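Below sits a lone chain in structure tokens, taken as the form predicted alone.
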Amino acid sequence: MTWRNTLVGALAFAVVASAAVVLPAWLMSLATIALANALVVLGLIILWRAGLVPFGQALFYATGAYTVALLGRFTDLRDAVLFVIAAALLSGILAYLVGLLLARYRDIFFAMLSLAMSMILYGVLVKTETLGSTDGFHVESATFFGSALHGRTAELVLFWFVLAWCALAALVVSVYFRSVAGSLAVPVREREIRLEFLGISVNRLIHLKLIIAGTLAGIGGALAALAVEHVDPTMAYWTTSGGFVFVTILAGAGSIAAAFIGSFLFELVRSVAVDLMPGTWQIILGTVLLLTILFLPGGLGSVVTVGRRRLGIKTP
């Protein structure tokens, strides 16, 4: 990472963290969920750059969320940091196992297999009464470094907590994009056979991307569960995965920052659309997606990339 990238990231973090103090409760809640979901989008961007479009990231998202819920329900653990770490580990292990199969496939087969995996988990959650069945169940309130917080203070600390995980994820992904494995995304998408001739295992590269993306999705699900304080099977449903793909199209794969901006705009547009058109709010979202594809095919990331280039800042 260049010093300019680090400076811009630090300034953005400081501004967002400071702005949270004056944000109204509803906007802070929306921003918290948007940041949590942006981690899933960040993982999708990693796969998107390699030409892979999974429709089953809700599998890892729900895994992370249910890990937090089950730990709070059946153990004495309450620490938010331990919750998220446990969700990341479990989601990462699951991504490793699922990746053993998915890494062999491409195109529509990759997308449909990932979707099938997610729907298997959905079916298990719906049919299992211990896991709350179709209604899901409540997530116990977490503590932060041993302190139980309430009211506005709890909301503010949770927002900062989620923001800190997002900053860490952005840093790790930025380093990954500059590594050999990360920089081979375009060759994986366009020159896979040539890479194999050079002795590079494309399946291993994709497997690594799947593990990183799955872990990020698990962390996002854990943070979302802490924010909403409820989990249910729809977290693993195909429409949830579709929503993440929608945001990825809106954000584009050109910039890490676009994942967070796109996720926030998506949640904001959806919130306004539901308020204005409760029965047909999908029309507004569909229109936004259509306009993005027609007039901004590179997504918001293309705008961010152009701006960074004009400022002389390298884009990861």
Second form
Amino acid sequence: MTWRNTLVGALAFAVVASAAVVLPAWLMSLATIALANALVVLGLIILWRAGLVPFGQALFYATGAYTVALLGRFTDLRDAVLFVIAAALLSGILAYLVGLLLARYRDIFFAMLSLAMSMILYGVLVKTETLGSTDGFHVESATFFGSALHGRTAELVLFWFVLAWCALAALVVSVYFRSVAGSLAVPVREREIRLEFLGISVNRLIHLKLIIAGTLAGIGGALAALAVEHVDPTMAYWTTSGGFVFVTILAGAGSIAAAFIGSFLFELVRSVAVDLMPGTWQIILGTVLLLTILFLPGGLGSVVTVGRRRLGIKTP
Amino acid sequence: MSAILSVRGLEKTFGSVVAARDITLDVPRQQSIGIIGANGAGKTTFVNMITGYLRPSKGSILFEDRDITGLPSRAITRLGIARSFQVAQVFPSLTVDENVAAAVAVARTRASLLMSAITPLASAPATAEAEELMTLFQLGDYRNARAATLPQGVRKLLDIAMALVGAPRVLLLDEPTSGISIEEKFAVMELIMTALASRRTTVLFVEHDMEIVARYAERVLAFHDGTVIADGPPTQALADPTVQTLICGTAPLGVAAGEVLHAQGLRS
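Having seen the form predicted alone, the form predicted together with the partner chain:
Whole complex next, starting from this chain.
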């Protein structure tokens, strides 16, 4: 079953990679951003399974994005792979440091403390001239394995590059979910005391989840910065975090694939909503969220399970 | 027999309230100890201090000659002291199978958290240990039932089975038969004590039911006002006039306990 899932996942990524060749520019651009953001959602799913919902995951997203932007501005580095690795390392280290405090809290305190952390970064970014203040700044174009690309080729290679990181992240997360530590999400959510009296520190387990989620968010931010070629403080703002939580609810915690599909649908709906109702597009998004919660509380990830149950097919 | 657990001058205060005072005792290996006392006598405080849930205000606890006073509960568990709870602390939405598997997973996570994040859950040793515990506690029939739907007695057994993962040398049970019907109590306790005996586990159990204590404890610790007022075999401790007045008076001896004591020549 697990090997079958991995194979299906690999096939899906291969199909999407091939389809990219014929995608119109607007759709490819939208999909690139959606894939980058899906990495943040993957991290949120890890935390959500353990009953934790951070309202400040944009902290790591912005850290990843600004790492790429600052490296481009203040160093001669241009390599996209190095950019993303640097962003992953820095956001991972930040998640470790923030996690030292955050891992001790639960429920609304956890959510609000994470939000507070992201708003501190937002404040710092807004007030610091060197970091572009409220306007942010342009991100230098990256090179891919030594080549500077332009036009349609650049867009296509960037899409594949983002897709490759997504495939890697999906593989890592699926290994984690099937691991000993990854299997303890429900126990963490339901009976911390039993886990402590079985001999492990729940705080450390949550800390590890925070580091993985933070690193994923950092990679997502770095890829988004490369795609948009601009960073600004709103990347750390609470509405950005809220957007990620929105997609997590839409996707549900049940499936890795749902994070990518959910993120893509979110970007698509938002794009269409802005087009249809430029001043009040949030009404459409709000309605979608309401309908999801009412009719698909398990999110998109539960569609297969719900469908099987309705059709009377036994889950393998 | 050498002492596996030694307690010296243990004391716990909450502000001006003294919950435990001057507790000194040795627990030999593989002994079965019943802890009795009225509500608020300090029984659970004692268990909580031994298992690291509460930090003692004074005194020391030695486990296999190692000072474990004030260590966090997870460290004490890793050393080999486990516990169950008055209200079974199982994972309600998981099945019995998944609960035991989770406990085995946790035991394997103890060594290295990072390694456990990349080690697949499904592997043979975990399954073997889980199966052994399922058999020992006769949980096979409930394998696929969610823990939330289990009868109270089975849930207690599951809680204890999970506590036994990793083969602790000492197990503390906080009221193992509370909430279980009178008809089931002895069957559940029999199963627990047989399982523990087969694993040579030293056991300390807090119990209000004197019939259970008389039948299953080799030694009784009677608590009153935070300290041990009687310590000895059940024939001696339960017959102690102070214990009779202060403790048994608040938890009257039932017919079965009377029979046990009668058989032991304590009651006419």
